[in-house]
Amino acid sequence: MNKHAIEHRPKSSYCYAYDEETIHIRLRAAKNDVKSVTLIYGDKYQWEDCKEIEMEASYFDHLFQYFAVAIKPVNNRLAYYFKIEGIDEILFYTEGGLVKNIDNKYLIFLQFQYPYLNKADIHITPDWVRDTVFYSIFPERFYNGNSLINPDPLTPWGQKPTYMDFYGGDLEGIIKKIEHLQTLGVNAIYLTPIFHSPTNHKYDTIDYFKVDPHFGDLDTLKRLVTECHQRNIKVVLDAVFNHSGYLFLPFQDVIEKGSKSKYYDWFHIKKWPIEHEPPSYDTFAFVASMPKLNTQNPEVREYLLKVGRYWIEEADIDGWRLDVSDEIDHEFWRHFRSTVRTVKPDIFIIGEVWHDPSPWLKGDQFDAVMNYTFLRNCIGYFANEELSDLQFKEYTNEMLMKNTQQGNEVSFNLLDSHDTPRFLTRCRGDIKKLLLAATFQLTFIGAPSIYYGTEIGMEGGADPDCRRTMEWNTNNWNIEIFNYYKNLLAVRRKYKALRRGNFKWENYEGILAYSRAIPGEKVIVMINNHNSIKTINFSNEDFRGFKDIYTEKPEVIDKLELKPYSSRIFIKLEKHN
């Protein structure tokens, strides 16, 4: 057995409350070592009432398969420790390491703790984003509706994007276009910032408590929230707290005035008189319009936990993404959190890491992150082709063991944004890649998120051409895309368990396949991304009683043929009591 492979910690990834009631407990051991692992389990007080339970082997990567199960402690107390069975040899694993006989005597001393399962410590995630699919909007570019409040000079739309330029989208163009979100089938949107900024991006704030003059003012922020409630659409704004625009009036104090500025400890100031190439003060990368705010001033902090509350009192706002949040301090956010869910307990907080997420999604900080590496995974498998099948089963369950359950459950994943090539782009304008990796991404665990345009087969590479107008002209758009993007939209609304099902891999050979399973319903998904026909041969036990989830007829199948890079996607309801 490789000992070293073994791995569990309490109060993380591998041991955390799910709920109040439960509590997922995880083993990690090297891949294909193992036969089998037991928990052995009970209150730490009443220890001779232990139990035993074997653990399910869940995923696996390229080095280690894990091993999970999920249980309920009577008296919210779990002691426990692991029985493992490897190919010649059988040892039990503690809190004191890996042993081949337990020494009772000193047991209270060796046992794994979770010591009481406390409401305040589980990570509670809103229930309603596990029914959501998001539509990512960058304001300026999805439509005018307002010509009167029009930058000036505005560039022609439809025309290729340079950093610089303004075409005039804005709030009352978001409005005027909720017929198109409604007949996609999206039930929230998230909003790049839209406060006062000199930019088309907004990423550089002057102030944190108007609407861009171009994009509208409050009332329109107002009207558009409530339209969109009123068709059950969410709504999720952008939140710049890493750092503010140059024209933001506490920074200009401190140009002005130096240390004497009451603002002064406001940024992170090196040196005075204010230098700009290089900086003298720390910034975002080494953009001097963005100098970095200092997050723990306490000024600072209730200035912008006082933006955090804004917005959800003014304009009944649903959840907040987060910007370079993974640059802010920890404490701040513990903060952030606690101040919003008091004014709306059900408030999403999303925010931006592009790398390892786990430090924030332990319940005191962010409910999910966008999830880049989802999106890194779908590029190297559909996009690229570099990832065998097995390669990216590896690579999701890593991604999946490194978050709780319930982080997963709503996980902001996207295959594009305003920060990166549109996905059709990176597949070289090859619509079949596209529609496979919106099939994953529609069917997987986790709220989607479909960045405007995609729906329509708009392209563009890295910023600025990502952030394109969006295409109004309906002779223009690939209609093959948008009926495909409708139609799974529409039966991920139909089925629960395409939103709310536990995910397994299946074993079909030559495809990726996985289910999505609650009592009563089960969903078949089978993605052929390869050049080539597969053949999928069944026993009548194995498709028994599924049908396609389209077209709802039962398929009495012993085979299928699977066309290159195509899916299927069969359903099957049974009774449920």
Contents of the next structure:
Protein chains: 2
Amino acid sequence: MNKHAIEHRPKSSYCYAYDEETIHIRLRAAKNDVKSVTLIYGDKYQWEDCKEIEMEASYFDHLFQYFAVAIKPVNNRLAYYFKIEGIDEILFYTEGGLVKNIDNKYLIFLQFQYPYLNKADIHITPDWVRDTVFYSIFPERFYNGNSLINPDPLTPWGQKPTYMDFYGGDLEGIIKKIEHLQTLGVNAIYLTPIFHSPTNHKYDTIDYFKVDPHFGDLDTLKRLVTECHQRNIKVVLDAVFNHSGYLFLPFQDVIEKGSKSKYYDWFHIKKWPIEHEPPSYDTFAFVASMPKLNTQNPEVREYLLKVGRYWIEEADIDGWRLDVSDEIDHEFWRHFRSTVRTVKPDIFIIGEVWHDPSPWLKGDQFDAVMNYTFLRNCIGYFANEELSDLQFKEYTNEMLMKNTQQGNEVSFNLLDSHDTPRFLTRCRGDIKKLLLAATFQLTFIGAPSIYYGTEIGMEGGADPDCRRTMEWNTNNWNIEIFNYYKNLLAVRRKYKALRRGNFKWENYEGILAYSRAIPGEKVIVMINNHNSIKTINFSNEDFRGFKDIYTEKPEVIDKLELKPYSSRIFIKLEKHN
Amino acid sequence: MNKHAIEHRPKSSYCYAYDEETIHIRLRAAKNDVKSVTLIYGDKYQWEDCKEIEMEASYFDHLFQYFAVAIKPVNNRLAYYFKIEGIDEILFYTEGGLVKNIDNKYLIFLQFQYPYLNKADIHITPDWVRDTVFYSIFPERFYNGNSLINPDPLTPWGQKPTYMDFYGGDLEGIIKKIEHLQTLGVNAIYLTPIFHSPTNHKYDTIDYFKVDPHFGDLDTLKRLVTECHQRNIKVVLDAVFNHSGYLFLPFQDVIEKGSKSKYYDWFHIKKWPIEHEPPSYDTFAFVASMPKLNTQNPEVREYLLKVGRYWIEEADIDGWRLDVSDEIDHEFWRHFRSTVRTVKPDIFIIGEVWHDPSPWLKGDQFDAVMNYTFLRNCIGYFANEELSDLQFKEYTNEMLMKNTQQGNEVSFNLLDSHDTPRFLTRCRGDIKKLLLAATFQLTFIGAPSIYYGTEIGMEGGADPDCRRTMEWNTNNWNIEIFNYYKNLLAVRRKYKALRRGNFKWENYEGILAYSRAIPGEKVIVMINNHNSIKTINFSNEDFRGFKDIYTEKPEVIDKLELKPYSSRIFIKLEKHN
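Condition change, the form predicted alone to the form predicted in complex with another copy of the chain:
Following is the full complex, with the preceding chain placed first.
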């Protein structure tokens, strides 16, 4: 047995409470090295009644096979260890390591433990997110709905953006184009920052309590949210708490008064009078216009928590996306979660974390992060074709196994954002590749997010080019892409299996395939990410009852051809009790 | 390279903030499989200035070798990956896994990150604990200092205890025997619970705000703390928050009024009227007299936090030991830490966790746990001789590597407690073995804890036998043991290296050896845990300048004999600048 590969740790993605009565247990072993894993489990105070259950060989990645099981402990207490049957030997994996036999005199030291399933420790993620497709909007570039509040000067709509120019998009514009969201079929919008700020991106806040005057006012925002809610569309705003803008009054006060300012400790001032090149204060990256806030100062914390509460109470928003969230202390986010959930218990909290998000997804901080690992895998597989079907599957599985199931269920899965090149541009304009990636994104576990314009074939490189103005002349739309998205979203809405079904890879040679299933409803997705026709041979048994999800025509076939860079989605409905 | 063995995860014991400017990084690899590991690190916003540093091969356990390095990131931000030189190949270990080359187009996905070193996230453990030896007292069995408050009936001092009997030990008794603590040389006491309760162990509280009348009153406690503080002895009390006693008024109110009681939700009531066999409410284990408190109820939380504050404010205690702490929700403990540290910033918080403590030792909950892993290793090695020198070293290293350095520095290392057989009894009365274990305990990293009576050779099996009355007739003491402890504590007090020195295993064949060193002061401990004489051969070079730590006589030797089951401690002092 490859002993070095065996891994398990309680109170991690290997062992966590899924709901009020269920604990999920996972064990990692080397791939193709272990025949079976049995969990021996019980109540530590009544171990004589311990039970055994065989774990399921679930996901695998490049090196490892994961085994999984769900346990409902009778008295909320769970003690356990593993019996691992390898090719050549049987070993027990315990908190004391791998042993040949369980020496009962050391039993208490050998048991792993999830000592008590307390409700307060469960990571409860908002249920509605499981049924949600997000649409991400950079408001300055979406639609100019109110020319009375245009910035001056105004660059003509449609020009190639620079870092500094303004086009006049505003909140009224989103209200006016709400029908587009409905036609497309999304049911949530995420807006990059909308509070008072001198820039087009508004990541350098002047006033956290004021809608930017070029975007509208409190009333416009309230109307936007109301119009959205009337259409069952949720609204998520962007909280920029890592840093303020240079013009934020407390920072201006510090510039003026130095250590005599009551806001001196709101920032990290290294030298006064303030210098800018380089900044004599901590900043976001090395950007002088974005002084880092001291979120460890209780006054700053209270101020920002008030911001968090205010927009829920005033405008009834449904979620917060947290800018540069990984550079703020965890303690702040714990206060944030408990504060905003007190106001709205099913508020959705999405952190911006580009790397391993697990330190933030334990239940005390965020519900999800912008899933850039998902993006990385899609770039490697769909856009660049540097990953094989198997490798993509392995990377995807590794991503799933790094997090809990409830985390994966609400993961904010994106192909592009205001911080990345557009996916179609990464695909060098190859529409087929974008559509394959979108197929995966919209049929995978999690909450997909579509970056405005991607659904009509907009292109754009890195910032600022990915922030082009939205194309509203439908003659310039790629209707193939738009219809594809529209239809895909429609079937996702129609079939619960596509939103909440259990995800499982399916084995069909030469392609990527997986299923999503709930009782009575099973969807199979087949993706041919290759430049050649792939032929799938079924026994009739195999595929009986499956219909094309769009045409709803039965496929009575024993073989199926998938064209290069194409996909098919099938569904089978059955009565169940 | 054994790829399955490579492990690292940010924001874990593999990567954590040690202090305000230092991040510790560790990497795990298979033993004897890797020649060197280099950390490539920098600021993610200025990666072009990244640097390289070779990591130190630090501890190893049965399967793995750990590499370690400390980094002081210039702008508080740290991005990094590893270059691993194996026997046969060089690989980079990244957040994207093991790769042959760093593909710069995926750089942001390959960097591990400690995104920002925020002070609030550092696990700051109380500095004084590093210089502390604890003495654990079960007050009912220590000394009867005030016969006016004797329980009735009273079992004669010295009789073999049963579960239910009372002997009359009290707080006045501890005050009267404070000289014993000073003679022994300990500088902190931990008392098992002292609040109003019907039992001798007092783990079933009636009133959290009242000293048990058989133990004394608030004034006695205040005098005890004052007398201790005058002698630089700290005082730690026991917080029993997982459950109350059956006679706790809120529980009595629930028994009487059922769901009409305002305390109904203070517990986990499954059925009313209350039944006892089995209990119709959640309990500690299956003990009907210990109803589990609902610490997730904000009222209960506030009540218990008030208890936590009250005894610090009223009696000036220095620490809390937390009973059955692993069965209470993490959220409660986060509130507890911030509450008690607000009252006394260097309060010491010790959880009762018998298994992997890392979920509680991240900085937001406890400072330490009662280190039963330490005990497990000492049972296996010293008492039972089931572990070889090498295995003991490996288990010890594994324990150290599961936690952070600041956690290890204040670990509450014990050989016995009120919940275990006494160590001398585990050694079947073999004094030499106890003294070897004590030598290790008192010269290892962490805060040792001596269970009352162990220092004079008291024996006792599992509870209630381990709770015998303290022997005060010095004629019945084992003076050899007492003097050994006294002398060992004296050198520990005298030499800072023994308290705060860097811990390192030393290689001398046939024995267990390690050093503790600070600049100018190096101690070497040699332990022969075998039934045969061990001869150590030095080159003079090797050992020049070392003196016996007790006799302070120089050892000009090229060989040294260690008798069976004996130890030697040497010290070398050097001027340093």
